[in-house]
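This document starts with one chain, in the form predicted alone, laid out as C-alpha cells.
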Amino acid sequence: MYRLLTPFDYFEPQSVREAVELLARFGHRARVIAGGTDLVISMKKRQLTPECLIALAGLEELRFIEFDPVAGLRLGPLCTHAEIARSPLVREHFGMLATACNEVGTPQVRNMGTIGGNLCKAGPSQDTPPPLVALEAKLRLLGPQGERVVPLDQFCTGPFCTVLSSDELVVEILIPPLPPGGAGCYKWFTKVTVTDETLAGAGVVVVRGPGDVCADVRIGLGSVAPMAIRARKAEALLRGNRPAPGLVWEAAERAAQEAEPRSRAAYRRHLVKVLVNEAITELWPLTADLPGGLG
C-alpha cells in the first residue's frame, strides 16, 4: 500500500567528490537517489524512510559509454538502461547485455532506471546482473578511504544486500572485452504479470579455441538463486572439450543443480536446463565465424 513519504532533507551534490562527502556524514540515514524506480516506490511502502536523498542525476561525470578494444566496455552509473540498450556500442560489442537492459521493467522504468541503481538494489530477478556475471564485469567504488574494484559476482552478498558501504558510491562499471572467438547471448523466461518480471535468466558466454574446443565459458543465472551466480560446476564440464550435443545437455542439467530458486523450484530449474542448453547450442556455430573462432 502507498502512502505519503515521510519528511526527508534533500541535497544536489556538484560533484562525484561532495556526494561521497555527504555520504561519510550522514551514513546509513541517507539514500543515494538516481532514477528513484525502486527507492520511490519502497519510501511510499515505508519499507525505506531515509532523513535524507542525495541526487546524483546531475552529475554527468557519472553518464558515459566508452570502449576500448584493450580496455573494454567503461559504463557510468547513471547511464539508463534505454541508453544503455540502444548504445551502438554497446550493441556491436556486448549485444547480451543491451538485450538484457531492454528487457528491464516497463518503458518507463527504462527510461529512468540507471545500471547503478539497479546493480545497487541487488534484487535476486533482475535481467542485467546475469550477463554482466558472465562478461566477468566489475563495479569501481568510491569512498572516503579511496576507490576499490569489486568483481560483481561477488558485490552481492544476498538478497537486496552488497558490500557496499554507506559512504560508498558505484562510479564505473568495467567489462572486459570479449576474448578472440567469443560470443555470448542473455536467454530469460518470465511471469506474465505486468511488468513481465523474469523467472528464470542465462547469461552466457562461449569462446571457441584451438583444435574447435571450448576454451572458455561462463554462464550467469539470475532470478533463480538469492544473487546473480556462475554456474561453475557446468562451466568446467565443457570446459576444454567439444560442445556435442549431450555434453551440452549434461551442463545444461548440471547447471540446474546450481541454482537455488526461492520457489517453484522444479519449474525453474527445468527453464535453467532450456535457456543454458538453447544459448550454447546457438552460440557456438556463430564463433566458428569469429577472428580467432578456429585457432
Second form
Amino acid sequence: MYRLLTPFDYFEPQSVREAVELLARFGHRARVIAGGTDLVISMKKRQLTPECLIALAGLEELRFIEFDPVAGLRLGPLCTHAEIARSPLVREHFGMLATACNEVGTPQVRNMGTIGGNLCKAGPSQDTPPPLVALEAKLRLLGPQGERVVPLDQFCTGPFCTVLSSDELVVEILIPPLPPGGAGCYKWFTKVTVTDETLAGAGVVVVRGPGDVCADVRIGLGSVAPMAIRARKAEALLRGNRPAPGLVWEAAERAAQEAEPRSRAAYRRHLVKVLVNEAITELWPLTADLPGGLG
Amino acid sequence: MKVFAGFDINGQTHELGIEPHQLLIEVLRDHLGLTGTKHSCGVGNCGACTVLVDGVPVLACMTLALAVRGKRILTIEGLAGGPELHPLQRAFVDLGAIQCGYCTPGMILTAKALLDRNPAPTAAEVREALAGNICRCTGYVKIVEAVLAAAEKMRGREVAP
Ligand SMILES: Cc1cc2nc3c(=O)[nH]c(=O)nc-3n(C[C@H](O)[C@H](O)[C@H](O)COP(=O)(O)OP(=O)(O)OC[C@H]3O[C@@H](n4cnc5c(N)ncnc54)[C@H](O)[C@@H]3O)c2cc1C
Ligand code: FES
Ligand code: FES
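Moving on from the form predicted alone, please list the structure of the form predicted together with its partner chain.
Everything in the complex follows now, all chains and molecules, and the chain you saw is the first one.
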C-alpha cells in the first residue's frame, strides 16, 4: 500500500444536476467521493486510480433526515453514520438502523463515512444493508436519463458490484414505515481485529397480526453471502404462524442454510442461527402492545 | 494542477497552493511543519492522525486537503493557545498517560471533542469516545483517568473563572 495518492482532477459541483453532468462527461474515468473512507483506501492501494474525483460533500441537498408516517423515512446519502446514529427521528422509528450505523468502524470513521458510500461500496460485510433489506428500503438513483427507484435487495449484483451505472448517483434512501405491531432489531458478531469487521449480521423485522400470529417477518443477513440477502425460506416458515420456541429455532436453522458464507462457513452459519433465534425471540414480546411500528 | 486555497488552521489563515490529490496529513506535516499530527497506519484504523474539523474528530490520513478549506481545523499545536498547557495536556503529563507519545495528539484532540460536547462524561463514555484511538503503550487506564481528571478541572474552571 502507498501512503499518498496519485494526481487527479478535482471537481466540487454546486448541485446534484451538475454532479450528474460531470459523471456523464467523464464516465468510467471519474469517481464520486463522499466521506472518502473507502475510496481513499482503494486509491492508496492503487486498486482504483480515477482520473477525476467529483466531491459530493458540499451538496447540502443530499444531506437530510425526514420522517412522514405515510411515506416513512427519507435519508440523504450524505448523512454520516454518526448523524444517523444520533438522529432522534431514526432512533424513534428505525432504531435498528441507528444501531447498525453506530456499529460501523470507529467514532472518526462514523464522523466521516456516509450511508450512501456504505451502500455503494457494496462490500459483503457492510453493516447498513442487513437492517435496510429487512426494512425493504429503496434507493432513488439519478442519472442523465432521469430517475429510477431500485429496491435495495436488487441494488447489489455481487461483492462490490451494484446496478449503478457510471453516470448515476444515489440521491435518496427511502424506508417505508413499519406496520402496526411491527418491531425490528440488528444483531451481529464481529471478528476480533482492530476494525472489528462484522463476521455475521442479522437485521430482523417481526410483525404481529390478528390472532397473535406472525403476520410478517423479514430477515436480512450480512457478511454471510456475496451481498446482504433475505432469508426468504426461513421467513416463510414463520409467516402466518405463532412463533413458538421450536418453530423459531427451526426458522433460524433454515436461515443458516440459506446463508452462503465464503470462509469459516460452518462457524458463520452457526452464528446466523444464534442471531436469528435471539432476534425473533426478543422481538416477539415487544410487538404485543405496539400502537405503531417500532424499528 | 495547483489550486490556491485558504485554510483556517489553529485560528490562523494560510493561503496555500495545493494539489487536489494531497491529503490533509501531508499539508499539515510537510507544507506547514505541524508534525504534532502523527501519520501511522494510513488506513483509518489507529486514530494517530486525528484532528478536529469544525470541532469534529476526523482522520487527516483519509481527508483530501481541499475538502476542508475554509473549515476550522484544530491540531494539537493549537490546543493550548499560549505557554500554559491545556488541562487535558496537563493531566496526560501529570498522570502518566503518555509513554512513547505517538498516540497522544490524537487521543487528546478526540478527548477535547468529547468534553466540549459532554463536560461530565463517565469512564465508559470516555472509553467509547476514544475507541478509534489506539495506544500501544499505556494500556489505556491512565488515559481514561487523565481525561476524567481534566474534565473535572475544566468544570471547576468554568464555575469559578
Ligand atoms: C477503519 C475503518 C473501519 C470501517 N468499519 C466498517 C464497519 O464496521 N462496517 C461497515 O459497514 N463499513 C466499515 N468501514 C467502511 C466505510 O467506512 C463505510 O463503508 C462508509 O460508509 C463509506 O462511506 P464514505 O462516504 O466514506 O464512502 P466513499 O469512500 O466516499 O465512497 C465509497 C464508494 O461509494 C461511491 N459513492 C459514495 N456516495 C455515492 C453516491 N451518493 N452515489 C453514488 N456513488 C457513491 C464512491 O464513488 C465510492 O466508490 C470502515 C472503514 C474504515 C476505514
Ligand atoms: S494514520 Fe490515520 S488512522 Fe492511522
Ligand atoms: S503512548 Fe505510545 S502509543 Fe500511546
